[in-house]
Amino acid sequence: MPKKRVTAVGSAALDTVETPHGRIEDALGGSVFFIGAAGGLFAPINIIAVVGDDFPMNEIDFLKQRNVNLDGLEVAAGTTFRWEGHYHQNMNIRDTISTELGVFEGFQPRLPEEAKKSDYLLLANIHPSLQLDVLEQMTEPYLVAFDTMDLWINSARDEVMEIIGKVDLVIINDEEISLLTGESSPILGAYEIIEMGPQYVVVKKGEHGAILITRGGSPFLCPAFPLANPKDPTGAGDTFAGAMMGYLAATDDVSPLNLRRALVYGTITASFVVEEFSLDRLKNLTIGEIEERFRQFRSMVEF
């Protein structure tokens, strides 16, 4: 039987970024291209997203040969989206420099017909009314993921809101679940999401992990990777995100002991994106490499 495909709307980017570990200009960045390359490693991806004509288009070649359809990338006249940020000695710490939104300003996604099929749906860190749009594209998608920030929950959160009752997956962080329910508590705060109408919402902790939180289950807590040397956590995130829903859609499976699987090998699959700057080591990152690391995490937690 054929893989189920995902598709991922977000972002297309430039990123100029320097950490404690260097510096690098106008590297891959946007949420996609973090989706694409870690998703595409386990089902096939249809990336949604918008791109300047300056964007260097054989920068992304590598995703051909990765399951990724780039038929929804539009090329629009105008620059590409692009960010700076520098990342303090703790790198959970970073100051935006500067963020220059280009043709991304006025994107309106539209979506190929193959993509509108998918039963896999991965609405990334974009304007809600653009998730929405999205949404109500989709022919009939089996599980719908969101993904948000804060600047949206203050600036939109009557769209927020109306979005998260009608997905199966939220994936949030600590900040912005208090953000948006007042609690401080981030496993509080997932239950009262879970009130909202999503069947799940992954909590996301960075370098401490993540936590699944389930209507009906009990709380799976799910530790990072130990890694000695992280250089880059830009689109850890994303990457987590692409993971887990390539995985879903590779076994086609979401019952409570999958979707923890799937966390697994999403936290698994972020582990390597930090350890070099933008997508560089998503390039020649392999199946069987997570699944050696996949193996040493397993033993790291038994007892």
Given for the second form:
2 protein chains.
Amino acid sequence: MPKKRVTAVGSAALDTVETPHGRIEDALGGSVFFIGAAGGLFAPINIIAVVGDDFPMNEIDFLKQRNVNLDGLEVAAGTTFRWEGHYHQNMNIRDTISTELGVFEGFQPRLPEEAKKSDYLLLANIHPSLQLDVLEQMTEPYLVAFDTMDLWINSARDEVMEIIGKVDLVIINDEEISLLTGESSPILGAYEIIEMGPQYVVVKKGEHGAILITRGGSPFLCPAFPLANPKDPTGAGDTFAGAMMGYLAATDDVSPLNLRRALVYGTITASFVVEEFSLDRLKNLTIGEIEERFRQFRSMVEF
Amino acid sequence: MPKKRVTAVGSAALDTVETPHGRIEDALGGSVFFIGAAGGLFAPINIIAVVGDDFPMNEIDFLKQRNVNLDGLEVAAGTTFRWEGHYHQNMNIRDTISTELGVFEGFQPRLPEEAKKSDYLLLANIHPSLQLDVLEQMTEPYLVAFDTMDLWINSARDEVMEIIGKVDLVIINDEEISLLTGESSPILGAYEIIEMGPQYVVVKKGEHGAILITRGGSPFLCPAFPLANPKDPTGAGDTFAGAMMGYLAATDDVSPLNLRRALVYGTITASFVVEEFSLDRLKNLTIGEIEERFRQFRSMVEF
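Next up, the form predicted in complex with a further copy of the same chain, please; the one we just looked at was the form predicted alone.
Then the entire complex follows, led off by the chain already shown.
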């Protein structure tokens, strides 16, 4: 039986990033490339996004060798979305230096027929009205995952709430939970989100790992893989989400145990991406390296 | 065979604490009472500290029913060490409002004969010259654990370094590792501490759990037990250390696997103490409740 397919919609960008470990300019960024490069290691994936006619298409050639279908990557007249961010010595803190939306501002996702038929849908962080639009274009997705950000919770709260009522899995961090629910405890906040409809909430804690909260089940505490020298945290959350969805589609199993494993694969894959800038580490990453680190991880959590 | 014994030296205090969940005044505080109440659930423990003649001794009667030997608790003429702290809405941040050392300023630990013969020694956070003095009074401890704080790393660095060269296990948080080693990565910093002599480093991450680094072995990633409603984080680290040492003494087993379990028992016991102010939750805590939460924890980390 062929593997199930993931469709992911999100941003495509060129990032200028400065961290204590270096600087890159106009490098591959935006959620869909991290999601595609990570998820494509596990299962076929269609990515839906827009770039400008200035976009260096040759830089994403590697995605085609990796189960990533780019038919939904629209090239529009204009400039690609550009973001510049500087990370502090403590890389949990970053300042956005500039954001130039370019063609992303007028993005209207149009799904190719194949993408509409995917069983697994990842609505990465874009305006919730676009997420709703994509969800409506889908034929009959089996599992819908949703990511967002503080900007939309503040500026388009009603639409965020509407879409939360329609998805299965919410990926969210502590601050976003607090903004969304008014609850200072991420655990209580996650259970409030479960009350809004979703079966699953993944609480992202960055370098501290993630927690999976499920309706009626026991939480799963997933530590992060310890890294001596992370260089650039950009895209870690998207890599996590992409690998998690890719693994779920590849196994087509959303049992409680397999969901936990999907979080671990997400965590492990994200531990690679932060070792280099942009998508550099994902470009040559193999599923064998992921499996090896998965085994190391298991040996680090047993007691 | 009787259980091995723990000796713990540290501070005894009366704390005034304000958190978003309430306020207590002149309540039991200081490291040794948390350590004693937690460690005493597992193994016999001698605590070494000083209180003033104003100390409400009846409030620690419950410790005597719990394997805690108070012969090393000196009562000196003067006032008990008092600390006042206010926690922010985010309880990871606290302001020290006042510190009155009282009799703690002239503390000269004198170990009763029984305390000198313990196999497990916990040097909780006091001036490193006092920690060295206590270590010298010990007959032949099998495992020596050491805790400290930024104040001593900054003000008595040479003595901190001297004692680290003489202990087996260092309990330390991210910021202290960075201060001590100049290393911004806690993982690399922990391995630098291993190079200074100790076999084990426990990196405390508060609500995010702990990591055990061992010489030559695989790290152990120990998440925190998720709590919906923590009320007062005061004493969580001391409770963790006390339970960990009590469990190690009770089992008299420092194999890699048992050390991991000791961290989990520390984490679980600490998860109770923060549910109420001061030592309130520890007073009526039973080993049965700890075992029950240990089982829940295991079900939360399997994958």
